[in-house]
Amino acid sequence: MTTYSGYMGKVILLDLNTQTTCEYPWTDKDRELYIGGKGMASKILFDNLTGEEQAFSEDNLIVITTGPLTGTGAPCSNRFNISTLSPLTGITTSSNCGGNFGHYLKKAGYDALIIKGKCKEHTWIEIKNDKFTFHECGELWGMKVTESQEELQRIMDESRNCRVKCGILSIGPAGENLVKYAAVISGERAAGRAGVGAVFGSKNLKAIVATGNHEVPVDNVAMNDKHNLKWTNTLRKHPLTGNQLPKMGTAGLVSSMQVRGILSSRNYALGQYDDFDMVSGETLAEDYNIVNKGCMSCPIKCARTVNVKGHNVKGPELETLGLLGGGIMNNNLEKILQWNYELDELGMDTISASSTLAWAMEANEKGLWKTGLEFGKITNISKTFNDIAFRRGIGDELAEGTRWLSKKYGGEEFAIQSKGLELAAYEPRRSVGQGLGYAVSNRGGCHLNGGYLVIVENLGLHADPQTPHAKADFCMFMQDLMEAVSLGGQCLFTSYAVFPGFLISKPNGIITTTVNKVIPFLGPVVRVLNKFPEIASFHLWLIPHTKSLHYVTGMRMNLGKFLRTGERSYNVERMTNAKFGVSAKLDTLPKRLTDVPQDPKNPKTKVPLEKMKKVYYEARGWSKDGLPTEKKLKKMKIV
């Protein structure tokens, strides 16, 4: 149990081999150091993995974690995390999800599940308070995502003769057939990246359903309610979280990325797409969006609802629009809506699926692997996605991802991945700090785990996107900040408000212009804060998360401690990956991004990765090999 509020006080170790459970020790000291979410999961993996495990081995663990703010009414606090060894990258991965499963896992009385072993038969698991029930799947195995979730809800309702409020996690055919980038789905939201769904499938685990009647305790209810109201109003007034995201969602970034030359097109050969307006957020909003939706407890409501084949379903995010639009030279938005729905139903990550498709198109064009896949040809895309999910024909190899394919057929220079994980839609040759983030990201080519520096360089502020100056220090700061935000169980969009609204709404104002010019010279200042976050022993109004954690848990919290917690989480994940061979040698990008200028007339339009990496390792207090030193680990209280 725990003396802190916000937690349920139980972490359960679930053994699929024996169908038994026991409590996993997790102390208040652990809660203070790692808070929850991904940091908690990374520490559990660090303590239990040796480096000998493989993604599909029985001794691989799946760790599902919530945050202390989940279920407390804090804005956008419905996130939960799934961490495991990735079949796509061979190292640990964390996949964050906005579905309702985390909320109901806490309602069942648990902060986290640790799953080991393998079910003897295809199985789904029911959790109701302190009771775990293992059910044979029967016809559930083989169902697509929505059908399986509807059937599980029907079974739960029928067994209790009433409508049961519950959270459902399930995989689709892609996970069952071990597609290396299969997702786990909760409602309409995906824990999408790096193949967590395939790990579920390898363990014969189709779904988990959680329900219960526990309430999440809050230490200071009155102050927490007052703080949440003020915070929600701030988010609704901010130009990003109160205007851009509610109006167009992440899809609204397509046009801005086009203007800035960071819209990945033709498998990242280009940074702009001539027909971008046909697949833009504006077109989606005007012609196809039915209503805006948000995750549970979300005031931003960035999700789109569109109609596909008579079904009102979740619309595509920016990455899907970009990668299935200009990424494969397709201007048919209706097809993107259809493919997005099909990929969700199959249980497959749209980013990796799209990038793998684009790689195959270029490989076909160059004569490396003749598949019939061509840029601009869209008649065979739906069939190809289905073939991937069921591993039929060329789909069997496409299911392995771009790194595997390029090693077999060649074309590694245009396999747009890092550590095996395909990059998001932000082309980094005109946003070099984002390029650094992709390369050093713990889980591979992730824009969020990489620190999302593109918001400083191009999409919020406009600090010189080509200069490497200060980018390493800002990259570390943004990574640690976003890491800390996720530990509490909140959406990273809440961190957008760290930028004062006037800097966004008045991009040509004197103050904004000055800030943009000064940022490349602020590296030493940011370095001091990164190295000594304890000096920030206060709450900052731009980062309300610290007060929220204090009011909910009763834990002493301030900005410095918050940032240090994010840093600790990032370092422990790095050390877990070091057991599986991660070092500076794997912090790479494909040569297309580091050696080939996007603009042949401007040699600066490529990512000066090695120069920035060196500074980044120094900023983090890591060795030249890109690993935390013993001194660093002790300072972080990791060992």
Second form
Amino acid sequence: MTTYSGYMGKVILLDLNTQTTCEYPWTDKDRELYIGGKGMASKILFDNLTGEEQAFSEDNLIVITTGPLTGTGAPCSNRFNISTLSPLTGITTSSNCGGNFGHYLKKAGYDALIIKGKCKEHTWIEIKNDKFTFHECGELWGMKVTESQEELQRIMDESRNCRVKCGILSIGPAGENLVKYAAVISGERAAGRAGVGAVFGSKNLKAIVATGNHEVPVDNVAMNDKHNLKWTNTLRKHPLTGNQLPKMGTAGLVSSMQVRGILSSRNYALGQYDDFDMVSGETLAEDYNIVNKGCMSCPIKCARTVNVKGHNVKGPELETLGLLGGGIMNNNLEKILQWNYELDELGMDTISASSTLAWAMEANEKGLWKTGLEFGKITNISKTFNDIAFRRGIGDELAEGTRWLSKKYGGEEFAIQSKGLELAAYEPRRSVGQGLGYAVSNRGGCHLNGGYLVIVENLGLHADPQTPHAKADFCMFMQDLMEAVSLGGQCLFTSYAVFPGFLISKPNGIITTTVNKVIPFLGPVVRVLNKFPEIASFHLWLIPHTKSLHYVTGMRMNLGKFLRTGERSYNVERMTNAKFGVSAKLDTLPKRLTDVPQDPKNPKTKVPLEKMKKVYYEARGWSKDGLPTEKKLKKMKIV
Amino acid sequence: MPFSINREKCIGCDACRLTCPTQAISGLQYEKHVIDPELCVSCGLCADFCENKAIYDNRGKLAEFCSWEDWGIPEVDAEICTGCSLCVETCPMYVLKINEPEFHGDIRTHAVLTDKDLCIGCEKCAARCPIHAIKIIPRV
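Rather than the form predicted on its own that you just supplied, could I have the structure of the form predicted in complex with its partner chain?
What follows is the whole complex; the chain from before opens it.
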């Protein structure tokens, strides 16, 4: 039970070995410190993992958490988080998904679900209010994602003799066959990164279906409704969330990335792709997009629906376009749409799959591993993806990811991964702050967990992308802010509005130019805010999340507290990872990005990682080994 | 608020189950019937058919039928609606959906009522809308 609104007040521990459930102790104190979502999951993993576990061992936990804002109608608040020990990286991972499962998990009466043990048979779980039913899979095991979700919906409807509204979470063949970067899919949206799907597969768990009739309580309904309307209108007026994302989706960034030289091409050897306009967001919007789609309760609607062979299916995101376009030197957009659909159906992370493919192409070119995969050759790619999902032929090895492959065959300098997780499509050599983010990010080479500084350096503002000045402090600030935003259950795109609209819509205006010039000198100012967030004991109109949390939960909240919560969540995840051997030594980037300049004539176009890392650890108050000190942990009330 | 069936009065005639528009009532003939509170939208149609007056509302009063003409229908203000689809997920009759305009550069997504004859006027959509973009208007 809880005194705060916005929560259902129950966290359930599900033991697959005995097929029993019990309540997990999660107090109001924990709610104040970690809010929900990823922070809550990190804390649960921190308390329960010892460092001895393996991703596929029975004692690994899957923690599915929702935020207090989920189901309250706050904009973009329908996201849930899955955290577990990743088979790809060997450390903890968190994967965020916009499907409707989180909403229905709360309707069933739970804030979070912790899953441990392993089913003896292939199983799917039905949750209806307090009732947990374990069903044997039968023919469901082996089905592709959409087919399995339709079948589950049919079973639910048949059992109740009417159409049942429910949230479904399921894995595809890739997860069943333990592909190291398999995804978990809810509706059309995926919790894709770092192989959470494979952990489901290793536990013989095909799917979870949740339904129920609880309502999410809101503390101050009138103020909350007013605030939501105002916030929604702000998002719709902002040039990024109200214009670019609805018009072109994330794919719209391809063109700006090309201009700024950060569109990864040819397995990150280049930062520009000559045929970029054939795979850009504009081409996708004009020629293929049928309708905008998006997550529940989202006013932005950045997802696309495209037509592939007569079916209306989900369109690709920027990462997929970049990595399956320039990344493998392919200019055929129609093929990308088809592969994106196939990868979703097989239940695989498109970023890691395409990055592994690009590595294999380069290894083949250099004669390290002869596979027949070549840059620009697109005839065998569809087959390769299927081989990966079913672990056939070369697919069996490709399913292990680039770190494993490069250890076996050599070529580690061009294995584009950090801590085992493949990087996203943003080339960091012309966005060094983003490079720092990739290296220090908790879950490995992730653009979002790394602070997404590319928006300050290239895509939103244009602060000098080559200078390391102030990048470490901004990196920490953005990481903590984005972490805090996701704790409430909200989409990171809502944090775009932190940059006032006029800075984005007038990139050459006097104010914008001045801001861009000043940013590299703002390090000390941001450092003070990072160190003493308590000084910001107010709500800031650019970050409406704090007010929303206050109105929904009834918690005392302000900007400083909000940032501190983000920092705490980030640190507790780092501490869990430390149990699995993470330290400064693992915060690395491949040599291609740190030692080889992107432009041979400009030696500055590489990531000065070691220099920035040192400042970053200082800014975070961590030791030289890159770990939070005892004093820091006590200050943050983690121990 | 959902209705419930008084077990002592119910004779299992099955009339309510057959008439319920949201299929919220279950039970075999000559056995006691129950109403699923999750699905019940309190339209009172079952109360109208129940010969034994066995159906009550949540305050313990005898349930009353609200005539079909009196059921309101939702009107979505397309200018305000953001297409967040919370109402679509809430609608028990599946008569709300998000519009699917053909894409031409700039589009606005919003909820639309697909079939007003199937709408049972439960007003759940209007209550659920976080930004009050849905008004209930008279059906006729």
